[in-house]
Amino acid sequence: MIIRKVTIDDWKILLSWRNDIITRKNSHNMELIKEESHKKWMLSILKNINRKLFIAIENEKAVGTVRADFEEKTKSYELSWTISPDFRGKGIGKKMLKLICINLNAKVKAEIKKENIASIKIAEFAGLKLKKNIKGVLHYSN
């Protein structure tokens, strides 16, 4: 598995990722997102110093992707990923987000949803540890 920035060119296959319905059960914002609201949510993340993404590709195909937000006040990157609807229960998750943490040589954070059990399993496999349970709303950190 290779990790590569995303560029703009990724914006299709992202969004059909993001409006899967199973990606969409559990996101935080679980709304269907139009094309040009994304491109121009593509354009701006490009643009920010303060976040990352990344695609990542097994055996030439895109299989899922990380976004890295940087939080000035704590110096950690929040994490959260999508896992193509083709490669999900094939461990590319587990693989990706080990090598995003491993990438980042930083302090990582995510918040997934409890009822979320692949994304857990995902976290922990990664290093990440249960902090706190806020309403059904789990926080990990390494």
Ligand SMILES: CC(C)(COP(=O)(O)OP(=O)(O)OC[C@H]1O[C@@H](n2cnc3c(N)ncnc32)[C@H](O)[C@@H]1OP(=O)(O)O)[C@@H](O)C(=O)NCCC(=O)NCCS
Contents of the next structure:
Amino acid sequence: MIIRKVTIDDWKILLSWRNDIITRKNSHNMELIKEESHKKWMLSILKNINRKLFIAIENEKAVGTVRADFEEKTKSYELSWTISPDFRGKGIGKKMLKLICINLNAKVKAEIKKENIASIKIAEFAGLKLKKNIKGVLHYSN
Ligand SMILES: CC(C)(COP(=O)(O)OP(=O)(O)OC[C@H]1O[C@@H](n2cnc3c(N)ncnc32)[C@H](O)[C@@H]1OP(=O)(O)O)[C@@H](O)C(=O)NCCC(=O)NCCS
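Cool, the form predicted alone is there; where's the form predicted in complex with the named molecule?
Once more the chain from above appears, this time first in line as the rest of the complex follows.
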């Protein structure tokens, strides 16, 4: 697996993953995102030095994405991830998040809905530990 930075040319695939019904169910913001607002969001991330957007490539196919937002106060990255609907359930999420954590080599955290069993396993596989449960949202960090 290769991890590279996202470019604006990746907008279409990222939007299709973001608007997938399971992604929306597991996100804080569950609304359908429109093309224009998605492109604006991507451009703002790409020029923000505190936000990093990665895409994972396996066998020359884009299989997943991770966003890492640096939080000055805690000096840590808040992570959020999605696997392409075509490649779920194949261990790619575990592999991708572990690789990202190794590459970032920093404090990281993630908020996961308690029903999202696959993401809980992914976080634990990457070395994150459960710190608190706030109204069914699990706060993980390393
Ligand atoms: C959640 C998500 C990231 C999982 O990615 P994935 O590549 O399919 O996960 P993996 O194949 O690495 O599986 C990780 C573990 O979860 C298990 N798993 C996978 N899908 C599962 C499901 N739907 N229900 C229960 N367990 C599941 C796997 O068996 C594996 O368990 P193991 O470690 O015991 O073998 C992916 O489904 C996704 O993108 N969902 C939508 C977005 C999302 O939820 N993002 C996370 C927000 S915090």
